[in-house]
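Starting off, we have a lone chain in the form predicted alone, written out as structure tokens.
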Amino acid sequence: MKTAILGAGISGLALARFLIEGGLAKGDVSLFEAAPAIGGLCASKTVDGFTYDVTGGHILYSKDLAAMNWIKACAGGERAFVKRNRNTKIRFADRWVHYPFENGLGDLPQQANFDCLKGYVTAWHRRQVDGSAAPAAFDAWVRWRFGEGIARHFMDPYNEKVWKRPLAQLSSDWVAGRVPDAPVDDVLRSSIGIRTEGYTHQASFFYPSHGGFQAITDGIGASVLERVRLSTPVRDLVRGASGWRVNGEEFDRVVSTLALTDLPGIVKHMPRAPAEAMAALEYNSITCLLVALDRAEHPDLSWIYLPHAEQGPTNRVTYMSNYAPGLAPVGKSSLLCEVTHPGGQPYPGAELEREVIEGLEAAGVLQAREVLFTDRTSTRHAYVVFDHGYGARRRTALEWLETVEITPLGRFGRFEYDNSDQCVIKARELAGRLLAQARAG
């Protein structure tokens, strides 16, 4: 059964190891990669002995504890990771603010802090009262679960930097049931300076000793970098008689994680309604800046929230050095600063560095003497954004897709918010799929 599989990130490289461990003989996979190497959303880059992963800050972590341990061997076992305390702070004018917003209260201004409690508690009880169900609406579904103070302080200021668009524009569905719900009396205990903790699932996490988290996509793809075809973009796919070709050749199965609005220009006669849905699906692209800096160390921190535009236009910091010894040289470290943009509008121009740096000077992150230097990558596809059309429209493609026997795959092959483990777990399932079919067949 010869497959191809389109891109060579995370998906495509585990789909690929999960065939040929499971019995397909190397010779009928074949990945298709329009970069010069590996990684995809995974890729990290080195610059004057600094590195960044170069679509933001990633962990391993997972509930999957087969994925993880399988993902941990295939990049080096237990010993090439270091595992870390999950530290996540919010910069709140110049408090540090405890993550998540609702757990912290008690960090805030006294003024902050009672509309926050206030918001917090009518909207609980107006919920336990009328039983609504969640609203469909982003913003409405901020104030129907955290109430107008947190909504006004943290939530819309954050999410409007992040998403760069009206939040009434954008659907819950993203959230409901991802976001996890505070219990009340953890809120009240926060608000009067009793610490209680959110997502205590993911109280550490694990990263690579070297080599960033491309370190990752490298492992898995050792065992069959032969098979891969390296700046090789797929510029068409044709309907044969039993298959796909493949920029001419014929395979008897095509597994896609390419974005999906980007097959309109590469599957040959697509029809009208499923491409009008690929096209008009909504993404954001990410810059991101590595900033390395003249100082030893960092405040022991993973990752932190900017919230405010005075904080300049970053939405997350990593503070990325403190994740292993060797992302930085000796006596250095270096944060990574994540810009978010439309997709499909230009990239930022020059000046954006010193926008991130005056904001990061303003929210005392840092210093503007510290900085020796700035890098920045830019990703067109990065997060996938759920507006109000997009269940329809996902649907809508993928039914065709399906029809037509290409295999979706990945954050973008299926336009899921898939974080790389779910990758991993979701590439194991469909090789069994594939496995068996191949079986049977």
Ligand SMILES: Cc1cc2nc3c(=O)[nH]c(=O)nc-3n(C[C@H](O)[C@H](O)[C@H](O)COP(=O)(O)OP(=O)(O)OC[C@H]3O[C@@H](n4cnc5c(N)ncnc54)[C@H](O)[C@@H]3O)c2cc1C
Contents of the next structure:
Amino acid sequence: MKTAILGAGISGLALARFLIEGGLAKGDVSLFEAAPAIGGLCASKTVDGFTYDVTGGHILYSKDLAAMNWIKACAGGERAFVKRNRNTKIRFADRWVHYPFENGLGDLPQQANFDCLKGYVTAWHRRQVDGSAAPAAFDAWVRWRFGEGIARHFMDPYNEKVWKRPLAQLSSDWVAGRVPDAPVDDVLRSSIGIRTEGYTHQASFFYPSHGGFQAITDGIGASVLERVRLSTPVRDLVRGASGWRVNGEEFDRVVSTLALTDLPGIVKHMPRAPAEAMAALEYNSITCLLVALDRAEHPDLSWIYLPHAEQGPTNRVTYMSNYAPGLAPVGKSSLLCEVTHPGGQPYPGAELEREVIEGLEAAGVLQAREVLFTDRTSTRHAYVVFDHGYGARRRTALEWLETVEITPLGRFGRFEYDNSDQCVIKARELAGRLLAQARAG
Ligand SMILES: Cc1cc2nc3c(=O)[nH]c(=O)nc-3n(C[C@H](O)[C@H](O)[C@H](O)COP(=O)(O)OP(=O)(O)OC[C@H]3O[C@@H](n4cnc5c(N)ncnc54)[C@H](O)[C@@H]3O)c2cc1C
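Mind pulling up the form predicted together with the named molecule next to the form predicted alone we just looked at?
Now the full complex is given, and it begins with the chain already shown.
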């Protein structure tokens, strides 16, 4: 069964490995990768001794222990990873606010604390009285769930920075299970200064000891590397007699991790309805700026959120050199700043570096004179945007792919908010199905 896997990010690499480990002949698996290296969104880059994850700071964490252990084993075993305690904060003017925000109200200035507590309790009480269902629009959901104060002081400005759209255009579907749900007692405690922890399921995480997060995809890819055709973009997919031709070559089966939005330009003779649905799926791009610092020490932080406009265009800063020894030269340190922009639109201009550094200086995160240099990487597909048309468009796209037997996989292959562990879990499930089919057929 000649199988083409389109894309050698973690999804494509994991699938290839599961298929081969499950008994498929190695020579029957081919991966097509447009970039000159494997890794996709998990890639890292080293510049003058500073290593950073090119699509924002990545951490390894999974509720699926088997998947996490498999990832670790592929990348050198337990000893090839360091374990870190997550220490995340929100920078609010000159204060550090405990994360999640509603568990940190006592860290706020008094008026903001009052606004947030009043709003939270009012929203909570209203839900108890009217039993209302979660609103469909994200901005209304924020008020329904957290109240007016948290919306105004944190959720609105932060989410506007990340999503770059009016929040009414977003649906609330994606927040279920992602935005922590604090009990009202915890919020009352936090407001008067009794420390409460939200979001405890991710209290610690793992990170490769060497080479950045890319060590994970390098490890998964090591045993299938000879099957990866690097610098080979898939330009056309044409239906053959009993499979698909990929760039003119026949395959029995195609698994695509390419972004759904790109498929109408690649799959020949795609009918109008799925082509329009795919092209209309919305996403955000990201530009990540490494800031190399002539400073040995960092506060002991994992990452911070910068919700306010005065803090510059960055929404999240990873304290990159805290993740593992060797990510910065001895006596130096690094920050990794994430700036999002609407997908398909031009990347932020030459002013980005200045705006980011001025914003971080205004936020009290660094001093401009400490900056040694910056390095930036832009990634077109970074975030799936859950607008109100997302569900219907995605369904149309996936249903059509199923009818023509192109199997979608991966974060943008299926247009899902998946982290790398979920990509591995889904690759494992798909490999199980494909191997069973191969055995049966
Ligand atoms: C800001 C940010 C932070 C994140 N943080 C974390 C985190 O902390 N922990 C975590 O586990 N996950 C995190 N993730 C998610 C994680 O990066 C992704 O889930 C995962 O890397 C997706 O892998 P993939 O293989 O599905 O897709 P991709 O990595 O996008 O792989 C697709 C591959 O296809 C290739 N390709 C594209 N077009 C073509 C073409 N025409 N022909 C051939 N090849 C092509 C691409 O070059 C790419 O290599 C984060 C993501 C973002 C954006």
